[in-house]
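Single chain ahead, by itself, as structure tokens, in the form predicted on its own.
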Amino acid sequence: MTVQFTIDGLEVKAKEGEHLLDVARRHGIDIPSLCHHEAVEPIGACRVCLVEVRSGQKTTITTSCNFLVEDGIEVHTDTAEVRKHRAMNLELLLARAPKSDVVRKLASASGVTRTRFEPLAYEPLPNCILCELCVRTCDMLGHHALTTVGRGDKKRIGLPFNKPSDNCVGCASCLSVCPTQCISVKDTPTQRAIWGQKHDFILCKVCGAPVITKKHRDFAISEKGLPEDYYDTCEKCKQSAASKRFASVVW
């Protein structure tokens, strides 16, 4: 079913089920979001994406990013109480992530270039902001190796139990989802060390560059059905090896 609507004075389509943040995206319409990701269901963590949802004689301030759409409605992105709150919601992760040139950036752009909050007294992860996309993600990727640890001031993204999770493949896909690129990961040529563990690379049998840890190339091939040999090969020698053979054939 396709419900209509308007932001900022634009009429726009989108499929009932979906969420407002992503239909504003695809109309070019720029909301700010820290904690969203199109691949993971949305939480509304970071509270960045604020908008003004007007329905009949009722207004409602609320996250975007996980507010269903419906027919009919007036969403504003950016009408003072937006702004306002918006500015606020900042501050805070100023206080959390101070050192983050994304959120920074955010809240220069709110008009917010000093907090009035004091920083944490109990950071493990300088700069994370608590926005699980990395729990999220590892979640959906089937590994499970992350979750949230603790509660209120205390609360943080950690292993489960503390303890280097058997779990953990290295695939390093949470930092590649933080906003703030708080987690941890050192590359060597051979080997990645991520949240207390190493894994061993496998390295490209034509150039030797590292193409996936080993432990990420086991679980890939058994959970996709790929054949035994499909790592042994870099993506830009294997797309080498395609152009050299797609020559051969025009020649």
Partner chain sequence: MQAFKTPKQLQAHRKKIIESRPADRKAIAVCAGTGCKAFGSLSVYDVFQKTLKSSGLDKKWELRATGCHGFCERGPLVLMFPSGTLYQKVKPEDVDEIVEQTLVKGKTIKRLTYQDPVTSKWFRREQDIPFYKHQHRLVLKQNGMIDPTSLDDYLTIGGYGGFLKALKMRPAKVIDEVKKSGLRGRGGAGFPTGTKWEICAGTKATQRYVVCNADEGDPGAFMDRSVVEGNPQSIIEGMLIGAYAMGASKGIVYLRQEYPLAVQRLGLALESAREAGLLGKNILGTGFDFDIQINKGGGAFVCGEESALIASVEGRRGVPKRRPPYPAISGLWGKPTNINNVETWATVPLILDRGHKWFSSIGTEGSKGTKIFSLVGKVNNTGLVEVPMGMTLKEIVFGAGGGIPDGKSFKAVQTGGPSGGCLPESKLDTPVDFDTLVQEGSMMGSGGMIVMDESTCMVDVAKYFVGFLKFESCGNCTSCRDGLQRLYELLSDVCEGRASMETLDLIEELAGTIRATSLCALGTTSVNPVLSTLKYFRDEYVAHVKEKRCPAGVCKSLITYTIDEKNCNGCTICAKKCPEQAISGKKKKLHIIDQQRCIKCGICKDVCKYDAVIVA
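Superpose the two forms; the largest set of C-alphas matching within 1.5 Å is the rigid core. Positions refer to the first chain, counted from 1. Please read these numbers as outputs of a predicted model, since none were measured by experiment. First, how it differs from the form predicted together with the partner chain.
Fitting the two forms on the rigid core leaves the C-alpha of residue 208 displaced by at least 2 angstroms between the two forms.
Once both forms are fitted on their rigid core, the CA atom of residue 24 lies less than 2 Å apart between the two forms. In the core-superposed comparison between the two forms, the C-alpha atom of residue 10 has shifted by less than 2 angstroms.
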The other form holds:
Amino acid sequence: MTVQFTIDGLEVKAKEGEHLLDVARRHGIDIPSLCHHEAVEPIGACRVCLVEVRSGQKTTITTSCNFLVEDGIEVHTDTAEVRKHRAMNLELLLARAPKSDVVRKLASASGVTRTRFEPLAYEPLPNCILCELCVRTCDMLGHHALTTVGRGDKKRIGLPFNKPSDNCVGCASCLSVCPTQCISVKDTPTQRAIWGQKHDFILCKVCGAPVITKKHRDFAISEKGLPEDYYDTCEKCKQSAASKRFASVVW
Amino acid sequence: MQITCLQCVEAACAKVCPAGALVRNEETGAIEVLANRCVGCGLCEAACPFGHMHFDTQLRLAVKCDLCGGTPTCAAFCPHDALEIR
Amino acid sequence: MQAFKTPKQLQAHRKKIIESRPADRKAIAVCAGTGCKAFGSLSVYDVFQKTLKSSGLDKKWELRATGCHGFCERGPLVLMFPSGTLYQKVKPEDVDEIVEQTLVKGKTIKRLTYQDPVTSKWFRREQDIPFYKHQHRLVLKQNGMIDPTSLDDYLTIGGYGGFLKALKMRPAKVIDEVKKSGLRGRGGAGFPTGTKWEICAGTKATQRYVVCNADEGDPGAFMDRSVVEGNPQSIIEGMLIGAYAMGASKGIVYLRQEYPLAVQRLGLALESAREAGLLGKNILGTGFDFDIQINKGGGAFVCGEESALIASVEGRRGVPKRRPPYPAISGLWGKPTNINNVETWATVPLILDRGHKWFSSIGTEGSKGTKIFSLVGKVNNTGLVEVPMGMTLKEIVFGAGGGIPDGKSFKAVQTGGPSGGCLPESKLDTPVDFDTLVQEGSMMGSGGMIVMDESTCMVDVAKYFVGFLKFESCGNCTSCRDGLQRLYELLSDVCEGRASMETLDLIEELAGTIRATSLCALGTTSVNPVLSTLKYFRDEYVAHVKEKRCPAGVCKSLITYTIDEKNCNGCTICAKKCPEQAISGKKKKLHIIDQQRCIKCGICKDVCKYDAVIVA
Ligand SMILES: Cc1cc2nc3c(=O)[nH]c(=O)nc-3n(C[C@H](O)[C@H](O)[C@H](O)COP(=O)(O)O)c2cc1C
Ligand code: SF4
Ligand code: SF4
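Alt. form predicted together with the partner chain, vs. the form predicted on its own above:
The next block holds the full complex; its first chain is the one shown before.
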């Protein structure tokens, strides 16, 4: 079923069950957010993607990432209330992640250039904003190698049972999706160090450059079914091999 | 000779992508990266048999030739008209 | 117990058992609730059992170990039927005398009866004691009348009458009855129960669930525990009625792990209900299948929130999820799931049995029936009180509660658990119902009620609750997790004399965002203690900020202990008791506190018999 409503006066259509933020972005309306990613379910952690939703007599401030669209609602993305509360949540996040460019940029776009709160000494991941994108992505990928630990002001991103997880394949997707890039991944030509353990790379059979980690490949083989030799050569060497092969076919 | 993405029918990159971020654009026929869905695992780069998936370590995203939405800039810019689209 | 194969068989058994146990039969009820047990009521029970047996009185007197009677601070409680005589603080040594004097000779032992600490009046009968007199006990009353492990006891007081009536109605009619009664959920939000049932029943599904929320995470609250421990069959019956009405075949009781007695009692009750054919397949031959399992909760406050509860039952981390979809539409494993509080479920059988008109005649326009409160703090009578909706705070605190002890004056009452607001004396006439409390900046919550006297610092109180909630927040939302942490820091600044007037503005601003933008009700209500105290006790905040003074003499950084020259007679007791040896002075000479060493523990003030220690 489709529903129809307005965002900042613009008439939009969407499917029932869609989330407001996705619909808005599809229509070119930007709502800032930090913990949203299309590949995973929204959880409404950062509280930045706030909008005002009017429905009948009721006006509520709500996060748009996890708001299911409804017929006939009136959405406003930039009211004074929205700006005020968004600024406060960003000020809280700025105190948590003072070194993150993304957070600083969003905050200053909301007029927040400094925070009135004390800096938070946050271990083990300074600048982590607890958006849980790393955990959610790792879960979505089927690895379940990360988790949140504790609750409330003690909540942290960590490892299940507080030790390096056998499930971790070293793909570093957690770093890729991390808005503040606060996860430590260190690559050498043969190994990747991540989340307290080292993973061996598969080395290109031609030039010896790292391709992906062995464990990542093994996971991919068992899950995705492509044979082992798909993963044994690096991008560049595959490219030149392909060029040569094609050249010999066409000419 | 330089070749570019073949937009394979049974694309290995799309097959291995765990996030559903590589999909075929039905209009141009090209396989495209939905950057908002890509979680930057790098599997596609490793899996492409022709070396045409690229994982950008700065952006931490997959990037690839998408035929520039149907009018590839490479073809337009080639000074020797060595590239054409058919 | 025999298995009943038809409603008729059950009805016949009920009739038989009610007739065989006339209401005026002689019985002794020893409270075996958690509170009285802690005071040793089980040994009182044991001695009774032995003594009755050896004297042959066990034929004449029925002895029962019952659930909680609510007046826990006076335990162990022994209640006698039909006379209604209540003995309190009974010790095993008292039993012989009770048997001899009261059971045999019918005499009252005055010292065991209750003396009102305010009026010094003695009361023999339970119903005359002010604590009970001001109550209207529908749910709790049954606790004192039955042995919670006996299904027959429950049947004697009319148990399963509601279920039998429901079975004669169409399911939609049952829902209609609950709707008409005006019953609203006792777990916090006060959502109309019948409407919730209707939504759940109206959602197409192959499987539906009913859940009893017995997580009860409010510190100091124990009304749900006492119902589960004292009358587990009433919850089972309520859930049976709900399951029948909504077409659910599975029930779950989400019960706090820290309530071992409740887990045990409910487990026994479920077993005897199963044996009697009241749970399981083809209940009473009607073709209706339903069973209940217990799910033990790990004790996180937030797991009482229904979406977090669902996550926890499904084996995920107990983190709230955005609603809608509401559990009634998509709950456990995506199936329609009706979640109600313990007290809500326990009220349902009464409504079915006595009819919606009877129920809706109690209470106010918008809030029907009675509500149990756990009355604690600086009040003469503490314990569980059940009162009709709409009773004023004053009647509860000064009526059932008997007012403030030690001649101190009332300062505030917090309703609704840790995230309730604190209402001042000027709001004592507020009728206690769902809507009025919210209007005044507090809430019903699940029924916590904490009374505070003049010696309470309201900033300190706000800080205390924010401290609890920041710890209990699931940590999902920036506003709740970081907001409460920051709010706590700001309130500490106020308490420790570091705050300016801007701090108060920031507190208000931050609290506004926590309230407006958090995902679940833990976050949105968490600032009630702060905003209500800022509203009603602003001058106290200002005194902390501007004069660096704590008017109640609580905030350690802002107070000093000194010894009054006039009152000190040099008894040396304070110097002896001071853990820091901060007090010096010769015998019969003025004593002096070394401010450098003083840790402001207040022991000197407590031990001084001459009121010579001054806090300022
Ligand atoms: C933080 C939090 C804690 C809660 N704890 C409880 C609880 O311990 N017991 C309970 O019955 N409801 C609790 N609730 C309310 C439930 O979410 C839900 O509204 C209730 O169980 C519904 O039952 P009712 O309609 O019978 O009140 C809590 C809500 C929140 C936000
Ligand atoms: S490590 Fe990065 S992705 Fe993970 S919760 Fe922290 S900020 Fe989010
Ligand atoms: S408001 Fe607090 S408890 Fe509720 S979901 Fe958000 S962080 Fe968790």
